[in-house]
Amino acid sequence: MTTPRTLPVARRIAELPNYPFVAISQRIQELKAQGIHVTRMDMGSPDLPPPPIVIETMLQAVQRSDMHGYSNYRGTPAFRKAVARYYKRRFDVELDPDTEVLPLLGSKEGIVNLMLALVGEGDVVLVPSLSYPAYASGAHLAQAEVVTLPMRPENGFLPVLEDIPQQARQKARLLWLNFPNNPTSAFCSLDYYADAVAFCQAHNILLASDNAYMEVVFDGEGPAPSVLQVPNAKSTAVEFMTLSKSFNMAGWRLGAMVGNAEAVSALLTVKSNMDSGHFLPTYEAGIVALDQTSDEWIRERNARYAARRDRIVEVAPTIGLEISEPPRGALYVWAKVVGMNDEEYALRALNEAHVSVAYGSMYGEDGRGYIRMSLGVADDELEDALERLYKTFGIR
C-alpha cells in the first residue's frame, strides 16, 4: 500500500494564516446538519435589499442581447464616470475616472491585489491592531511584514502615527486605515486623516484609507468624511469604497478603488492578469445605485440600523455586555465582555443560544475582551437572538 503524498503548497500559503471567520462557518454548518438554526451576527452582510431601482435596472439589462460577453478589464467608462460623479456630489472631490478610478470585485479583491502590485519581501505594511483581517493576509500574501499599530479605547481607537517606529517609518510602503471602522465602528475626523496624509508624505508611504462604511452613518450624520477631501491628498492616498455596505449590495461584488492614478495604474496590471472584469450588468446597476439612490432611502435603511442598535445597546447589560458608547455607524456594535474572556462568551453564545458573533481577538490582541456583533439582521430575528442570549447569559 502507497503512502498518499502530501500536496506540496507555496511558503506564502502554508504561513498564512486561517482566516478567522472559516472555522466559525464550520461550526454553523455542524449545527445546521443537527437541525439546529443559527442567527449569524458575527458578519457584516445587509438583510436588507439595495433600492428597488438597482433591481429592475439589472432585471432589464440581463434581457438585452449586448450585455453578455466580456467586459473591460477597467471596467465600463460609464461606471467609472458614475463613481467620479458620485465622489464629486458627496464629498466635492475631483476624480478622472479615466486614470484615478478602477472597478474592483467588491473591495476585498482590490485589497489584496494592491499588496501584491505593490509590496514584497523586505516591504513593511503598517496595519491597524483591530482591523478588516484582509489588511494582513494580502501583506502575508506578498510576502511583507505586517507592523501593527495599537488602537486603544483612551485615543478613541485612533492609530497613534506618532508612536509608529522609526525602523518601521523606513520600511513601510502602505498605511491602511479604515473609518468607519470594522470592526470597532470607531470615527476619524478630517484632521486625523490630513495628520495621516501628510506622515504619508513625509515617509513617501502609501495611504490606503478602506472607505467601506461612508453611507452607513446614524443619528442624522452625513457620510463619514473621505480622506481625498483633504488638498493634494491624491499625492500620496487611495481609497476603497464598494457598494456592499452603502446600497445593500454585498452579493454583487462591485465597488472601486480611487485616488493615485500610479497606484490604480499597479493594480490595473495585476487585475488585468487575474479577472476579466464584472458582468455588464452589474455595471448598469451599479450606476444606477450611485446616481439615483435618493438621501431619503439611506436616511431610513440606517434609520432600521440605528433602531437595532439601540436595541442591543438597551439589552447588553443583562446579556453580560458593556458598551461605552452607541456606535455612530459602520454595521456593529463593539461591545466589552464582562466576567468572561472573548472567545469563551462567542463559543457559549453560538453552542448554547445559536447565535453567532464575532470574538473581539480575531481581530488582534487589542479587541481581547470584546465581541462584534451585527446589525445586518432581521428585526424580528434580532428579537428572538436577544432572547436566546439572555436565557445564556442572563444577568437579573
Ligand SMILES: Cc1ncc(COP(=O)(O)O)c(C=O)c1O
Given for the second form:
Amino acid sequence: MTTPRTLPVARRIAELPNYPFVAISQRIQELKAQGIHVTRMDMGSPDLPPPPIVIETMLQAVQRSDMHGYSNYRGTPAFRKAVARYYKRRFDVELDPDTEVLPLLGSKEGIVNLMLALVGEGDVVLVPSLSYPAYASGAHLAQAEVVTLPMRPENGFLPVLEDIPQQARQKARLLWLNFPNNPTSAFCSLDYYADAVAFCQAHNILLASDNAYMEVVFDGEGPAPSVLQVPNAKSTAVEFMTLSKSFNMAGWRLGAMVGNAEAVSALLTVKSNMDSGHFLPTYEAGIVALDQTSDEWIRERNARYAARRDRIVEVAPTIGLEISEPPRGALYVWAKVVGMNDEEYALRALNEAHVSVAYGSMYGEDGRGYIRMSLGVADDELEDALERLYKTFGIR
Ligand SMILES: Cc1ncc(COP(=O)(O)O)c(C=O)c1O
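Return one more block: the form predicted together with the named molecule, after the form predicted alone shown previously.
After this comes the whole thing, all chains and molecules, with the earlier chain placed first.
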C-alpha cells in the first residue's frame, strides 16, 4: 500500500493557527450529525432581515438584463457615491467617492488584503489584545510581526497608546482599532480617536479603524463616532464600514474602506489582482440600504438587541456569569465566568446545554476568564438557550 502524500502548504499557511471559530463549527457539525440542534451564540450574525425595501430592490435588479456581467474593480460609482452620502449624513464627513471610497466583499476581506497591500517581513502591526481575529491572521499572512496591545477592564478596554514600546513604534506600519469593540462591546470617544490620530501622524503609521458596529448602539442615539470625524484624520487613517451589522446584511458581503486615498489605492491594487467585485444587484440594494434606511428602523432593531441584552444580564448570575457593565452596543455580551475557566464553560455550554459561545482565551491572555455571547439570536431561541444553560450551570 502506498502512503498518501501530504500536500505541502506554504509556510505562512502552515504556521497560521486555525481560525478560532473553525474548531467550534466542527463540534457543532458533529452534534448536528447526531440530530442535536445547537443555538449559535458564538458568532455575531444578525438573525433579523434587512429593511424590506433592500430585498425589494434586489429582486427587481436581478430581473434586469444589464445586471449580470462583471462589475468594476472599484464597485459602481453609484455605490461609492452612496457611501460618501452616508458618511456626510451620519458623521458630517466629506469623502471623495472616486479616491477615498473602496467597496469590499465584506470588511473581513478588505482587512486582510489591506495588510497584504501595506506590510511584509520586518514590519510591525499593532493589534489590540481583544480583537477580531482577522487583524492578527492578516498580519501573519503578510508575514509581518504582530505586537499585541493590552486591553484591560481598568482602562475601559482601551489600549494605552503611550505604553507602546519605542521599538514597536518605530517598526509599526499599521494600528488596528475597533470600537464599538468585538468582543468586549467597549466604546471609545472622539477624543480617544483624536489621540490615536496624533500618535499615528507622529510615527507615520496608518490607523485602521474597524467600525463594523457603528449603527449597533443601544440606549441612546447612534451612530458611534467615526475616526474620520477627527480633523485631518484622512492624512493617516482609514475606516472599515460594513452593511453586515448596520443593516442585517451579513450574507450579502458588502462593505467599504474609506479615508486615506493612498491606502485606498494600495488596497485596490491587491483587489484588482484578486477579485472582480460584486454581483451588480448587490450594489443597487446596498445603495438603498445606505440612503433609505430610516432612523426608526435602526432604533427598533437596536431596541430588540437591547431587550435580549437585558434578559441575559438578568439571568447571568443564575448561569454562572458576572456582567460588570451591560453593553452599550455592538452585538455581544462579554461576561466573566464564575467558578471555572472560560474554555470549560464554553465546552460544557456546547456539549451539555447545546449553546455555543466564544471563550475569551481564544483571543489571548486578556480574554481569559470571559465568554462572549452574541445577541443575534431570535427571542424564543434565546429563552430556550438560557433555560438549557440554567439546567447545566443552574445557580439559585
Ligand atoms: C469587528 C469586526 N470587524 C469586521 C467583521 C467582518 O464583517 P464583514 O466581513 O461581514 O463585513 C466582523 C464580523 O464579525 C467584526 O466583528
